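As a starting point, one isolated chain is supplied in structure tokens, in the form predicted on its own.
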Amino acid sequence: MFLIGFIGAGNMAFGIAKGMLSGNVLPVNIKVSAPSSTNLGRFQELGMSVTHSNPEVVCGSDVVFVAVKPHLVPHVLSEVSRHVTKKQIIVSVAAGVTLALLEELLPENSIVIRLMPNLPCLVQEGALLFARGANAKPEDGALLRSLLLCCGLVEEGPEAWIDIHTGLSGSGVAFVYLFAEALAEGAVKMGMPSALAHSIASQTVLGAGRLLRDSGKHPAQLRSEVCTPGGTTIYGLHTLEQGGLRASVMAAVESATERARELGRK
């Protein structure tokens, strides 16, 4: 069994740790690290070690996720540099942190994957992509997609992606759950309750998306399978194509997605 590390305890590194735990890795087998105890104690409840030691967790662990804020991954690979070896697996969630970044940082020839998850690995529903560095080898990379199975889709791709996949999954999230809002203050505002409408859009959001995905059909087509002639949602549909819906969805897919390139630039 493959022991797994994460140094950093925020929402990400929950939400693939907690997702690993759904299938074959064992509590016992993970260790996470963080500075303070603030979010160590959700881990803990779940069977995992913690511990403030950067170190310890690398040194104790096959894979190594490497879960903390950007401008911080310079400082956390200076400090646990000279305790990675070149049979371990190290993987970066950090956003527009590159693979050249991370393997200038780390010992030669180190195994280095850069991955991008997104907030649903909470519930098993996320939708992940990785790419390999130049020493990862695509076992490697078969590894890391067993591991992370359970934590919902998870695809490989050249690293230009990554950043891609940030604007559409990793910020897209957002997107969706500000339209379920918007959904929900919607229905209130034609006289529903709020608690009522929220329930509603968010199970709205959750129907359609399986919907969209386990039937394979372009949003396109069922966009209009939804929509009879002289019917409620065609004159819904306008609406939201005169208030700029769809150019402002591609905009703010592009901004997330510049965003996450500058921040790899600095």
Second form
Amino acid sequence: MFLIGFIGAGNMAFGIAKGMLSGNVLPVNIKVSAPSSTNLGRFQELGMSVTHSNPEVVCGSDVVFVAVKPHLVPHVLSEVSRHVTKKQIIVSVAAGVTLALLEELLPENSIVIRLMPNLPCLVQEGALLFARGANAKPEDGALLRSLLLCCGLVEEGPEAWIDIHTGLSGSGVAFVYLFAEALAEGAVKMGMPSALAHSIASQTVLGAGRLLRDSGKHPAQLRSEVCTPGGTTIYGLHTLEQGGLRASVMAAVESATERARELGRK
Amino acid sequence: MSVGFIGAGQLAQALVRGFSAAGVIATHRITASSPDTELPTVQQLRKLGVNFTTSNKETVSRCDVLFLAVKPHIIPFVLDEIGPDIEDRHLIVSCAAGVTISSIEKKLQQYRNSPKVMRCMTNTPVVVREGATVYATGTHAEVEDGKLLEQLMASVGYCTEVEEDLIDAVTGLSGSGPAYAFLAVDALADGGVKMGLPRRLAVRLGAQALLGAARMLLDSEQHPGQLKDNVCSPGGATIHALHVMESGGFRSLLINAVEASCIRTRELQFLADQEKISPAAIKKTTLDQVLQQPGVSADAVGVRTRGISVFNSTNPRFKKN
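Having looked at the form predicted on its own, could you now put up the form predicted together with its partner chain?
Okay, now the whole complex, with that chain kicking things off.
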């Protein structure tokens, strides 16, 4: 029976906690700390323990998620460092905070894993990538993976991929929102009321996403399957191609990734 | 079976070379005709062992399968010339872009009740037996006629039957396609040269790359998008290059090109149906030579001083009073 702790009670912590509850973890085995009570309510409602003491969370947990804003990480880690043992797994979800920095702030030989989730963890449809620190063994990764299974897609990779994951899937979520908004606006331009257009746009994105994930087919294949000869879709796609959408999207992922790298260097 | 070509230009030469290489018909059973004996292709055809004549009527009398391999605006002259000599055994296969089966049938029906007409759109790589051909069957052509044509054309590449209304799109895609490929290889070679390769090597490698990729695609069940992915290692050279291509709108350019070619084909067909072609569209020398053929008169094909009536349904020869 694993005891899980969260330092920080924001959206990321909540999303991950909810995911774990959908799996095998009991609410009583999760403890969350935050300086104020504002965000702790929703954890309590689900039966999880709450506290204002970060050390309390660390001492009582086998796996500790550090889910505070990046600039607060050094402060929090220096506060709890002396309570961290060699048996605990420290999982940081802070963007731009490298394994090297985490290991520097924690006792020698600490087991550290860096995790990059994304917003849809909130609805258990996240995309999560983790990278193991120097002392984290494959079994530690496997344990984390088993805890996070219900949060969405969980993959492991070298730390270098985390910035790419940020660009692709962290920021990628926003790119999709932009696309959905534009779809809806196109419909409004053609005469559909806005609320309906938005509702249909979101369902379109959702439905297409599910088909893409569940069919196992290449997106190009699925795209071809939707395009009847001389039909509406191929006309629309041509317009998209003329607008250079593909290149824009590639460049967007590139920019976001570059920025993540930059932030990581600071 | 003997095969005839009305017209002895690039298309006739390419098809003859291909048929000959495929061994599907002996060249001495092929006849080609053209008023212009100076064409370089004429020498080539003679060298291949084809019977060459300046008389289209002779081609008709010697052959069963007649390929109309002249430019679209010459078709009406040819049809008027050979119309009276068409017999039941003849299968007319028009290769002229934009010329409809119904327009050919309409013309020939002045001379014969049920002319067997087919229309095909092929492309120049038939010369190396890697052609792309589609054909549509006319009103009076039988299933066996289709099979015969398919057998001939399949010997020089891919061949399949289609609905006639798709032929313009095929023209835009595989008719013009080799030109797009030549342009691409030329430019790829430029890229190679820029980066230090000798020109000949660059052209060879560029062409081989396209050939190899096409072969992989044709042999594979996979979507080209998937095959593309297979070539792109993460963060590697190829994906960087692909991004450059996407930024340049490569895909939409190709879509636009196919569309432009298809639309132009339809325009030419529309002009033809409108029965107005400017005399400038017909080279004066060719027109003179054609008009010198027995059975072809300016009146008969409705040559007027302003505009030429190409498919004149009120043929002066059959004027009713």
